[in-house]
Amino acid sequence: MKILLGVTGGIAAYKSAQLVREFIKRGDEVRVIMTSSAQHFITPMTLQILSGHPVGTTLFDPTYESEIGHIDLARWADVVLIAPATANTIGLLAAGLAPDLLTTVLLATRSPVVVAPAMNTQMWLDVRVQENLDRLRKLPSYSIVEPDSGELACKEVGSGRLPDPPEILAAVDRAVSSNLLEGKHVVVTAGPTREAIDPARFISNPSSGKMGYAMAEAAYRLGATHVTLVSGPCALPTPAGVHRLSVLTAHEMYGAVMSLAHEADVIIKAAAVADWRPTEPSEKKRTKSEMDGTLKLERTQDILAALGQKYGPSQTDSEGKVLVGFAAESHDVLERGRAKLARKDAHWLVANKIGGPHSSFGADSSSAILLSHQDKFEPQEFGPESKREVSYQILKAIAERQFS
């Protein structure tokens, strides 16, 4: 992706260096324009070295214009990000004024524009700043990243802090993606569950939760209005724009999902739920001498089957919900995936391989087969790629068929 980063003159301008690094790290190409005020906080040389391209600073720089003119730059970008965006720059954009290189390029571009304001709390709350932001929100190609709350450089505490890079990167990805899930509430389950034997021991599995978290990120990226992630124990940060509910056991996950199902449009069951739990877990840790090597088990609730019985494609009143299941198989992935799709009565099923040197459990990359309950949709293979990209491609394919 080609990203044009506009840096304006606030103390948060120092964070632009980290933004450039994060974009470059994931394979994006970045060019930078700085206002004259921004250069009081960070030097053009820093951003030139990090981006690998000359930094634009003035409108009438013949050397810079000869390499890439401001009109060519406006056409080059897939998306324009202004981070940080000061009250002054926001006012200029709202008024349609172009006194410098950055605002001139912004008037000329037809690419999506993401504005990430950062300023003193009182400036942020000023009615004129908010009116200018409202004007920008009404422009079809503009989106605003709301600032975080916290302690600011001026020692005040309140709104106005530039969000951390993951949130800004998520807003950029959302801006350039199709809004196939706009207006939709997507519920995603992720990670393992833990079924206690005693306070020191439990039954679980090696799921890292990476695929489920990537599916939640993909839902937000595709424009979902609400994304709820029901997560078992995972050491992963919550994706930007996603509301996370943490659970521990299969019973807790079942209760959370079923309580959310009635308001969801899409339910994605990516969690690796434990199939069995001890019938009599001990409240106190057992010593080895107290354990005889046997453990009496009972089945946990089958969440996907319960959802299929209520909202599956064979149900006469499924309320228009879309149910997506996952199958982690060690062999015969396609055949076993098809059988599970029919057995659970889901609309879609994602089948992938576990075990062996290329197991998807815990890995950063994966390959998968997308199956549909409708014969007109042939199985579609994705990967091997990062779970982030595979998840986006899978969910995009589902959304195109369900909501386009």
Contents of the next structure:
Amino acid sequence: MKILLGVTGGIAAYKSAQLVREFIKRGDEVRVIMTSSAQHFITPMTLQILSGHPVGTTLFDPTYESEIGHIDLARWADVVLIAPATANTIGLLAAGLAPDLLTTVLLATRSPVVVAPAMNTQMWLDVRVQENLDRLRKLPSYSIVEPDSGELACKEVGSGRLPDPPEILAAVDRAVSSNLLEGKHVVVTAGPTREAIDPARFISNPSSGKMGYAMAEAAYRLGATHVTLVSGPCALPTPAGVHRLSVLTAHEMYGAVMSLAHEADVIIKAAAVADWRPTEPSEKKRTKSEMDGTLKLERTQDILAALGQKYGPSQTDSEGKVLVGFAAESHDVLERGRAKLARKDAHWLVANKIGGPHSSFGADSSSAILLSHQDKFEPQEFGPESKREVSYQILKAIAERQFS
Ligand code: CTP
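Alt. form predicted in complex with ligand CTP, vs. the form predicted on its own above:
Full assembly next; the chain just shown is listed first.
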């Protein structure tokens, strides 16, 4: 993706170096424009080295204009990000004024624009700044990344901090993606569950949660209005724009999903739910001598099957909900996936292979086959690619067929 980063003059300008690095790391191309005030906080040389391109600083620089003219720059960008955006630049954009290179390019571009304001709390709360932001919010191609709260460089505590890079990157990805899930509430389950034997032991599985977290990230990227991630125990950071509910057992996951189901539009069951739990978990740790080597187990609730019985495609009224299941199979992936999809009565099933050298379990990359209820759509293969990319492509394919 071609990203034009506009850096304006606030103390958070130093964080633009980290942003450039993060974009380059994931394969984006970045060009930078700095306002004259921004250059008091970080030098053009720093951003030139990190981005690998000369940095634009003035409108009337013949050398820069001959490298890439300001109109070409406006056309070149897939997305323009202003981070940090000062009250001054926000005011100029709201008024449609263009006194410098950055604001001129912004008037000339037809690409999406993401504005990440950062400033002192009192400035942020000023009614004129908020009115200017409201004007930008009304422009269809503009999106605003709300600043974080916390201690600011000026030692005040309140709103105005530039959010961390993952949140800004997620806002950029969302701005350039289609809004297929706009207005939708997407519920995703992820990770393993843990079924206690006693306080020191449990039954679980090696699920890392990566696929479910990537699905939640993809839902936000595709414009979902609410994304709720019901997560079993895993150490991953919550994706930007996602509300996370932590659960431990299959029973807790069942309760959380069932209470969210009535307000959800799409439910994605990526969790590796334990199928069995000890019948009588002990409150006290058992010693070796108290254990005879056998463990009595009972079945946990099958959450996807319970959802299917209520909202599945075979039900007379599925209330327009879309159920997406996952199948982790070690062999005969396609046949077993099809059988599982029918058994659980879901609309879609993502079948992937576990075990062997290319196992999806715990890995960073994955390949999968997307199956639809009664083969309404041809099975479609995805990957091998990063779980992030595979999840995005799968969810986009589902959303295109369900909502466009
Ligand atoms: N699933 C669920 N509740 C369970 C078990 C599984 O909701 N108690 C969901 C998973 O989240 C997944 C799908 O069912 O979306 C299939 O999970 P998988 O472990 O592959 O299948 P199982 O139903 O456990 O069937 P089996 O182990 O017999 O293959």
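Positions refer to the first chain, counted from 1. What we label the rigid core is the largest C-alpha set whose atoms superpose within 1.5 Å from one form to the other. All of these numbers come straight from a predicted model, not from anything done at the bench.
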Threshold 2 Å Cα movement between the two forms at S36, rigid core reference: no
Flag for T58, CA shift 2 Å or larger between the two forms after aligning core: no
